[in-house]
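Shown next as structure tokens: one chain only, the form predicted alone.
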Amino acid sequence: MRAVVFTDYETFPSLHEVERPVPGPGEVLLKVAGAGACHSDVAIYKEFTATSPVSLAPGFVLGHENSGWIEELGAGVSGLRIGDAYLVYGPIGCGRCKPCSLGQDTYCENAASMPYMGLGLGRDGGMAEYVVVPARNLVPLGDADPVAAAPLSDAALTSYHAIKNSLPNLGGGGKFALVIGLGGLGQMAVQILTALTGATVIATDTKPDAMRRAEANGAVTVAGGEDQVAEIRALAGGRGVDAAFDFVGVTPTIKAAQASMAQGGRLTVVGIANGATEWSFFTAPYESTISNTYWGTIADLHDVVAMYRAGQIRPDVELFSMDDALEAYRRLESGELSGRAVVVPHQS
């Protein structure tokens, strides 16, 4: 079968012929419907090295945003039917610690001893014609389109988890939420905030097309620039926003989010760009908090799929055949994509 493989550090991935995997006990083989291309993939092959704080040894298939149809059941798997469509929960923890027992594999207490972080993250992922997945990591899609669903497993799940933690800040009338960065995760965040809260959603980016798409989903937009924070605070009645979500994570965006916060507000940094900021008693709004999140739980993914099936959220996807999978990554790197790139291995 064909697959997009991370072959070496600081090296663009390659399209290879590899053996079709065989499911082991407790696993299933999925015929891949869609595999999302994510900036995390770019970080793996472009930014990571053997000495990086986070590093994954090369020699595996990329793709941690996956959906597909069950093709084969491994030993001991029951209650699942061949041909049914599923979304895949990508993180894989030890399965024994407390976070894993709660479906929070991203915070596995034994992560340091694990041979991989998840599908497409050290273990062969779904940027291929077939992928092997632990049966426990499957979330049923029913009759919903599995191709367009692929980005839900990261772009929507990560946004949903961050927003869910901030819902107490957005309850009641006259609330304001801020979304910084309108890529795949930011666009999903606008939709999720609109569906789950009555807050006014303020969204900001430097790309006019991204802001137009956010506006179409109910956001009020502010362009990045010198007056960005002043405009955000003005829209929020001068007092600032009740919850802010930074999907970029560089120092300037974190500082802009901080400066936009109201008293008692909550800032969640989601973008993994290693930005830094400062805090002082007299400059931080009273009783405000700064937090960070990473991905989400498998229970969260069930909620995300329910929202998708109800028509409350829908990823904006751009489809690529397996022949054009590397072009999807090239366009992702160059910032040319207007939606989430999804590779469909079994379609032309």
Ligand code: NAD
The other form holds:
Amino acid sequence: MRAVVFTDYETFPSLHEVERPVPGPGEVLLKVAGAGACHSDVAIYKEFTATSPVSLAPGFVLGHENSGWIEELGAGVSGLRIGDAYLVYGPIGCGRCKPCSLGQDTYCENAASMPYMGLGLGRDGGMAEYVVVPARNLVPLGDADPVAAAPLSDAALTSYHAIKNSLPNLGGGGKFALVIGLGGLGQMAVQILTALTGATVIATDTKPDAMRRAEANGAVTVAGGEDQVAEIRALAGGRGVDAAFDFVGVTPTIKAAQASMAQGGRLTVVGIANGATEWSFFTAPYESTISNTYWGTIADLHDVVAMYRAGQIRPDVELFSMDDALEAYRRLESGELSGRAVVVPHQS
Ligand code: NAD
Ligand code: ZN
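Please give the other form, namely the form predicted together with nicotinamide-adenine-dinucleotide (NAD), since only the form predicted alone has been shown so far.
Full complex below, order starting with the chain above.
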């Protein structure tokens, strides 16, 4: 089968012919319906070096955002039907600690001794024709379109988890949320905020096209530039925003989000770009919080699928064939996409 492989540090991935994997005990083989290309993949192949976590050392198939149909069951797997459509929960923890017991493999207490972080993250992922997945990591899609669903498993799940943690800040009337970075994750965040809260969603990106799409998803937009924070604060009734989500994560975006916060506000940095900021008693709005976050839980993924099936959220996607999978990454890297890139390996 064909697969996109992370072959070496600081090297653009390549399309290879590899053996179709065989599901082990407790695992299933999925025929991939959709494989989303995430900016985290770009960080892996472009920025990681030999000093990066050994669990992410090169030599694996990329792809941690997948949907697919069950093709084959491994030993001991029952209760699943060949041909049914599922979404994949990508993180894989030890399965025994308390966070894993809660379906929060992202915060596995034994992560340091795990050989990989998840599917497409140290272990072969689903940017391929087939992928092997632990049966526990499957969330049923029912009769929902599995191709457009692929971005739910990261772009929507990560945004949903961050927003859920901020719901106490956004409950009640007259609330304001800020979304910085309107790519794969940010567009989902705008949709989820609109569906879950009555807050006014203020959104920004360096690309006008991304802002137009956010407006179509229910946001009011503010362009970049020197007056950006003043404009955001003015839109937010002069108080500042109650919750901010930074899907870029460089120092200037973290600082802009921080400066836009209201008293009691919560800033969640989702973008993995190693930006940094200062905090001091006198400059921080009283009782404001800055947090980071990583992906979400299996239970969150069930919620996200329920929202998709109810028509409350729908990823904007740009579809690519397996032949064009590398082109999807090239366009993601250069900012040329106008929707989440989803590779569809099997054209019906
Ligand atoms: P993407 O490339 O689809 O979108 C990024 C968007 O940010 C683009 O629209 C781009 O124009 C915009 N942008 C870039 N620089 C900007 C700036 N200075 N100001 C405003 N907008 C700017 O990326 P994505 O796949 O949506 O991922 C977003 C980030 O989230 C990445 O850093 C990725 O690694 C990270 N991520 C984090 C998690 C997590 O669990 N924390 C999970 C998935 C992805
Ligand atoms: Zn990702």
